[in-house]
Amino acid sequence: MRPEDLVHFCPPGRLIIGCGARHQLPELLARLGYRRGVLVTDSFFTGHTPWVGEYREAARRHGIDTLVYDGGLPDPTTTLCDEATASVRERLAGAAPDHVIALGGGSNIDLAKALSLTLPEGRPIAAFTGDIGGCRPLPLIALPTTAGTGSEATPGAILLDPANATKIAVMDNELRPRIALIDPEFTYTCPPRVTADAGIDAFTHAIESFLTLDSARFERGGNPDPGYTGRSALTMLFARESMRLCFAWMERAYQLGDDTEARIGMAYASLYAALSYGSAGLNAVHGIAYAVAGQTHKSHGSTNAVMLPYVLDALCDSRRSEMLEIAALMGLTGETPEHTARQVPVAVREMIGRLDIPTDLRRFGIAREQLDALCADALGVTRLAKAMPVEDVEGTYRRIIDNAWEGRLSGCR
C-alpha cells in the first residue's frame, strides 16, 4: 500500500487468457447479443493462417455475420484509416456493425480502435485526435498475435500522419477493448525477429511504468476519466510480475521458438506489462524512441530497446530503491547499493545485445549531427516528457541521447 496513491485503473471489460481460448469467442459474442461484426486484420492472417476462416464459420453458426478487412499494415497511417473506413462502409451497404474485432499485433489493434470511431458515421480519424469528444465507439474485441505491444489493454491508438511523418494519438478510455482475448497459441509461429522486438517492447512497458511519475504528481488536467494517471502500488504489482516473467522467458522464446512454455510466459508478461503501463503511462524511453523511429524507420521494439539502458541510467538516483528491486529480480549484486543499482542498465543492455538489437545510436544509424533534432523531437512528445521523474527534463533528455550515441553507461568501468 502507498497512502499517497490516487488510483484510476481501467482494465479491459473482460480478460480471457488461455491456450485455445479463441474458440470460446463466437459463443461469448452471441451470448452478449452481438450479430454483425467487422474483423480488422492483414493479408498474412487471411492468406497464411486458418484463424480468420475458422472464426467466421464458427461465428456464422452462432448467428453472427462478419465482414473481414485485411488491409492492415505496419505503423498504420491516418490515410489508411480513412481509406479503410470508406471501403468497409461501402461493403456494409448501409448495414450497421455492432462490434469490431482486431486480430494481429499492435498495428492492427490500433487500426481497429480507430475504425471503431470512424465506421458509425464515416468521419475522418483527424476529427478524433486529442479528444474523441464524447463519441461512443463501437465495442472492440482484441486478439493479439504477438507478446509485446499490450494494445489490448490500453486507452489509445497510435497512427502515423503522413503529412509530417509524426505519430498522433487518439486517446480515451472508451477505446479500451470490451474483451481482450489472449491466446498464446497465436504467438507460436512468430519469427525470431518479431519475437525479440515484441518481447523487449513488453519489458520496456513494464520497467518504464514501474519507474515513471507517481500518481499523486501526475498531471490530469481536471479530467475525471483520464487515460493515464501515473504509477501506483497496483500498477507496480503488475510491472514486477511482468519483469520477472520477461527475465525468465524472453530470451528463451527468442532462441527456442518452439518452446511453448516460454511463449505462454511471454504472453502473460505482455499482458501484465499492459495492465501496468495502460494506467501508469510511460516516459522518456518511448518519448525518445518515437523520435528515433522518425529518423530511422526502425521497428518500435528496437527503437525502445536502443534507448532503454540509457534512460534507466539517468533514473538511478531518483529511483534508487526501485532499481535495487529490479537488481534483485535479475540476481545482480554490487559492492554498494549505488553500485548494484547502476548494474541494472548494464545488465539490461547486455540482454538487449543477446536479442541481436543494436545497443547504441551510432550502430542504429544515427549521425552525431542528428542529435539536436532528435532531442527536440523527443521533447515535443510532451505527455511523455512531463512524466519523466527528474527535475531537469530537458537537460536529462540531452544527456540520455548523448550517452546513447556514445554507448556510455555510468555502471561500466
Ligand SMILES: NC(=O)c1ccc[n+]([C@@H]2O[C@H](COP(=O)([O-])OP(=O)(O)OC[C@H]3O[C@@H](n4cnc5c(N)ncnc54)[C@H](O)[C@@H]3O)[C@@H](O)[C@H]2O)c1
Second form
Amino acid sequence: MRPEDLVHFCPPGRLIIGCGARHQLPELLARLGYRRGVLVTDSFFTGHTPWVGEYREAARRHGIDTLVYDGGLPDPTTTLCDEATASVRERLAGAAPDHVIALGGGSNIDLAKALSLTLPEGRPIAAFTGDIGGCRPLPLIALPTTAGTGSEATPGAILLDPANATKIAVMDNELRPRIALIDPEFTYTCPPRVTADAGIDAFTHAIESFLTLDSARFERGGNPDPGYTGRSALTMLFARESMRLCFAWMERAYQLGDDTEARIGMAYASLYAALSYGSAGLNAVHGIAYAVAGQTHKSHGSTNAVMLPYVLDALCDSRRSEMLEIAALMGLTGETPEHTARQVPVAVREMIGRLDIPTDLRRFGIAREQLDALCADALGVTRLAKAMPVEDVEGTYRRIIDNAWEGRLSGCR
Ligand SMILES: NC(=O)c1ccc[n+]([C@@H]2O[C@H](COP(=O)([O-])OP(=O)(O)OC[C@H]3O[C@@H](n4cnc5c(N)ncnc54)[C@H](O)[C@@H]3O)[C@@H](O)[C@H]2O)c1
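In place of the form predicted alone, the structure of the form predicted in complex with this ligand is requested.
Now the complete complex, all chains and molecules, led by this one.
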C-alpha cells in the first residue's frame, strides 16, 4: 500500500490460464451466447499447427460459426488492416460477427484489436487513431502464442503507418480483450529468436513499468477512463513477480525450447508484466525503441532490448531504492548502495547479450548521423516521454541515446 496512489486498474474481463486451457473455449463462448466469430491469425497457425482446425470444429459443435482470416503478418500496417477489413467483410457477405478471436503473437492480437473496431462498419483504421470516439468494438478473445507482448491484457493496438514508417497506437480500455486465454502450450513451437525477442519484451514491460512515473503524478488529461495511469503498489506487485520469473526462466526458454517449465514460467512472466504495464504504462525504453524500429525495422523486442540498459542507467539516481530491489532479485552486490544500483544496467546488458541481441546502437545498425532524428522522433512520442521520471526529459533522452550508441554505462567506469 502507498497512501498517495490513485489506482485505475483495468485487467481483461476474464483471465483463463493453464496448459490445455484452449479446449475450454468453445463451450465458454457458447455459454456466453456467441454465435458467429472471426478468427484472426497468420499462415503459420493454419499451415503448421492443428489449433485452428480443432477450434473451428469444436466451436461448430457448440453452434458457433467461425470465419478464419490467416493473412496476419509481423508488425501489421494500417494498410494490412484496411485490406483485411474489406476481405473479411466481403467473405461475411452481410452477416454480422458477434466476436473476434486473435490467435498469435502481439502482431495478430493487435491486428484483431483493430479489426474489432473496423469490421462492424468497414471504416479505415485511421478513423480510430488517437480516440476511438465512443465506438464499441466487437468483443475480443485473445489467445497469445508468444510470451512477450502482453497485448492480451492491454488497451492498445500498435500498427505501422507506412506513410511515415512510425508506429501508431489505437488506444481505449474498450479494446482490452473480454477474455485473455493463456495456454502456455501455444508457445512451445516458438523458435529461439522469437522466444528471446518476446521474452526480453516481457522483461522490459516489467522493469520499465516498475520504475515509471507514480500514479499520483500521472497526467490523465481529464480522461475519466484512462488506459494508463502510472505505477501503483498494485502494478508493482505484478512487475516484481514478472521480473523474478524472467530471471528464472527467460534464458532457459531461449536455450532449451522444450523445457516446458521454462515456457510456463515465461507465459506467467509475460502476463504479469502486462498486468503491470497495462495500467502503469511505460516510458523512455519504448519511446526510443519505437524510433529505433522506424529506422531499422528490427523486431519490437530487440529494439527495446538495445535501449533498456541505458535507460536504466539514467534512472539509477531517481529510482535508487527500486534499483536496489532489482539488484537483490538478481543477486547483485556492490561496495555501496550506489555501486550496487549501477550494477543493474550492467547485468541486464550482459543478459541481453546472452540472448544474442546487439547491446549498443552502433552494432544495431544505427549511424551516428541518425542520432538527432532518432532523438526528435522519440521525444515526439509525448505520452511516453511525459512518463519518464526525471526533471530534464529532453536532455536525458539525448544522453541515453548517445550512451546507447557508444555502449557507455556508468557502472562500467
Ligand atoms: N498492443 C500491445 O500492447 C503491444 C505490446 C507490445 C508489442 N506489441 C506489438 O507486438 C508485435 C510483436 O509481437 P510478438 O513479439 O509476439 O511477435 P509477432 O506476433 O510479430 O510474431 C513474430 C513471428 O513469430 C511467429 N510466431 C508467433 N507465435 C509462434 C509460435 N507459437 N510458434 C511459432 N511461431 C510463432 C509469427 O507467426 C511471426 O512470424 C509488434 O508489432 C509490437 O508492436 C503490441
